[in-house]
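The chain below stands alone and is given in structure tokens; this is the form predicted alone.
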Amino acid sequence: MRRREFVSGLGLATLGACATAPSASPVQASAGPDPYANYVPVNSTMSRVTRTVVGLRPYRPAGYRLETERLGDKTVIHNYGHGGCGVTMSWGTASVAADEASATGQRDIAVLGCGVQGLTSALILARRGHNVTIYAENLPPHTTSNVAGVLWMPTGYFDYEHVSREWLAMNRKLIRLAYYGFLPYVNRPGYGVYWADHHSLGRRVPTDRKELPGGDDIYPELRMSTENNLFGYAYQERFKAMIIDPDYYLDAILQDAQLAGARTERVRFASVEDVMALDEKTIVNCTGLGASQIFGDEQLMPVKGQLSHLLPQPDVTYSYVASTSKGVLYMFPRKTGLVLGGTHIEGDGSMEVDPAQVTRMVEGHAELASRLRAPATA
């Protein structure tokens, strides 16, 4: 195994540019008598629910793999195992794994997996002038990532009982260059990547309260609040959060990547032996739940999530996640819908929909939604 410390290029300028700002002020009350008087609540029932599907996250309790190992005469690059992250992490550790393939001095590359590590992989490498060959069984918009919820913030990708402090330093600087990774792209016309006023809501004041992935200051007009809470709640923390819609996104990604020479090729993997036929010297492996069964990863496990969507309200505009008498629960608004989740079954690789699991969703964001005045009418 071979770590590199991110030291070409796109990682170490962009990681040089991050200084650390302030941390946010501390526990407030929220300004004003009624700070949510123009929340518009979400109309949650069974008959506005347009789809509800399922996808399984590559979990790893040890946390994703970003690794070189050498197999015969191949340089293969790990990158997978991000949990339900894959998008959120994307334009950091896919960034280290460009870094990894562009430092074999081969100008041919193949990446294995269309998802969107796969597809960001590629992009970065392409642009750098490398001829780079994605080979994957599905292609967007049929890939995992397309399932995903996304709300920028890292959590729940990792076990703190199975991760080393050097790599919580590592994935601390990850976080962050993911984070201004995605920058360039918000309201961008067609990658489906804007801002929305995001809340974390809690039962309790925690008592021992640590950072925001990556550091609060990435996490833009933070602020933590012990009253007026959005539905009541004892505590929140609220800040601008980036919004990622898959639907968009993924299509412009691939879209860019093949604008820069990248070329696609169907193909399924069974095995390390497939892997190793092909032509290509240096690899990126991007194989997510797929890197079980080809390279032998015996810590993958799949994540059961389950997102139902609801017709689009243009109106919402704000995003929370919340713990409720239903299990945790969370809705991110889209130009394509309103996204309800709140599923996580470790070990479960049913692909099935539960519809106990999209009533269970649909009545608690409704009651969530009973908990919010409605914006008085001209």
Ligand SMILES: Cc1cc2nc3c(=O)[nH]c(=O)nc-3n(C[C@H](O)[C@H](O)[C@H](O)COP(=O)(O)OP(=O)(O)OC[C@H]3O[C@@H](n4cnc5c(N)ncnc54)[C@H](O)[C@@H]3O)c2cc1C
Second form
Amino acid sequence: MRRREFVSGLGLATLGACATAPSASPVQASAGPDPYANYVPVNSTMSRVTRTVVGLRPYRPAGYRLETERLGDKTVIHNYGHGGCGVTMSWGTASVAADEASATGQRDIAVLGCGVQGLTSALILARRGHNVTIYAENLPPHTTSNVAGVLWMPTGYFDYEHVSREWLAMNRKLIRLAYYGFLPYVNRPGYGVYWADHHSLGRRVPTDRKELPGGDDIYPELRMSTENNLFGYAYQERFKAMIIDPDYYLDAILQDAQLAGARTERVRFASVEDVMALDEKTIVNCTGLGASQIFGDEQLMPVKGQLSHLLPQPDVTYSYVASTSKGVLYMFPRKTGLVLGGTHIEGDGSMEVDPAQVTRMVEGHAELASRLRAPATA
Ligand SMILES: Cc1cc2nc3c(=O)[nH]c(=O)nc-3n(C[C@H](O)[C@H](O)[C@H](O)COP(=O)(O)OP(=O)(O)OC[C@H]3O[C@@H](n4cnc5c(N)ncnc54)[C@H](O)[C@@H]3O)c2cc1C
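Return one more block: the form predicted together with this ligand, after the form predicted alone shown previously.
Time for the whole complex; same chain goes first.
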């Protein structure tokens, strides 16, 4: 089994050489009074950990598979392999998958998978009047999508060496579609989507700063700074970012899909033959990591992630992703608790909690929090 660090960094990758286009915005030094005077430090101790969860990101170096395939008398539209950003990309990739499914002219459509990609595809199709059945082994809250953080940030889902210019151009369009697809849900009661003051923190000032994925203009109030940064970091990109609580969000869109007429059926597909036995002629495949077994995709691999949840701190309304000497650490504030993360282990398909990672998270975030009142150099 290959075990190597997954180079995503939830946005930190875009601070260096691997982003898409030069930025128009200059890096600014921000002087003035302490901009974090009102920030409440995260109270990160072992006794405040309420649970630790593990999930496997469905990662493909060549990026998500969004492709239509003819199999016997069926049209299969693949929409899987979104790595560390399946929630983020959902309104983009699912819209394309739904358009492809509608274009077959079939009224009855099977959606395989009930994670965020299957649910979004099913919701769009059911609202268009299709007769949709979602077939899945697991429904929310038992999907990988429920494990996710979630910060709306398209990173950690492809390797630049494995994608073409055309793919990157298409991906940019879908990032923007995904962003605008989520906006109507912000602050809508029951959906668990809200803005946070987000900080991407780097230990070095980039010499070749690139635009954030999809374009700087979809990151409200974006400011780059080399002074007065959170936790005393050398470089910061601060903007408003959407935080999505998947436990609320997935329940809400499942309910929306059902209200629009979609049905769910619990079933496990062992192979492509099981899929071929379905009555529907048009099939949208959103089985995430499951596509590896069902459709034999050898590029698909797990990237293990572990998150520790802390007791809620309602006054913590900021989020961060920080490059530290102990690896990347991130914190997302949910209403139900604070989410601590920062593990990406490529090729590891085990679901066991690693106690050493819990300690790394809790101590690492406590150390960062201590700098709020006594800033230090990162
Ligand atoms: C620790 C962690 C943190 C993350 N943080 C973020 C984040 O901040 N932002 C972000 O955008 N993303 C994040 N992600 C990534 C995100 O969770 C995934 O990209 C996303 O969940 C993939 O969604 P999906 O619908 O494709 O797959 P899933 O949610 O895995 O759903 C797959 C569905 O297919 C079904 N299925 C699979 N195999 C079969 C089979 N053989 N037969 C029948 N049904 C089957 C499953 O039961 C399930 O219903 C994170 C992931 C992890 C693990």
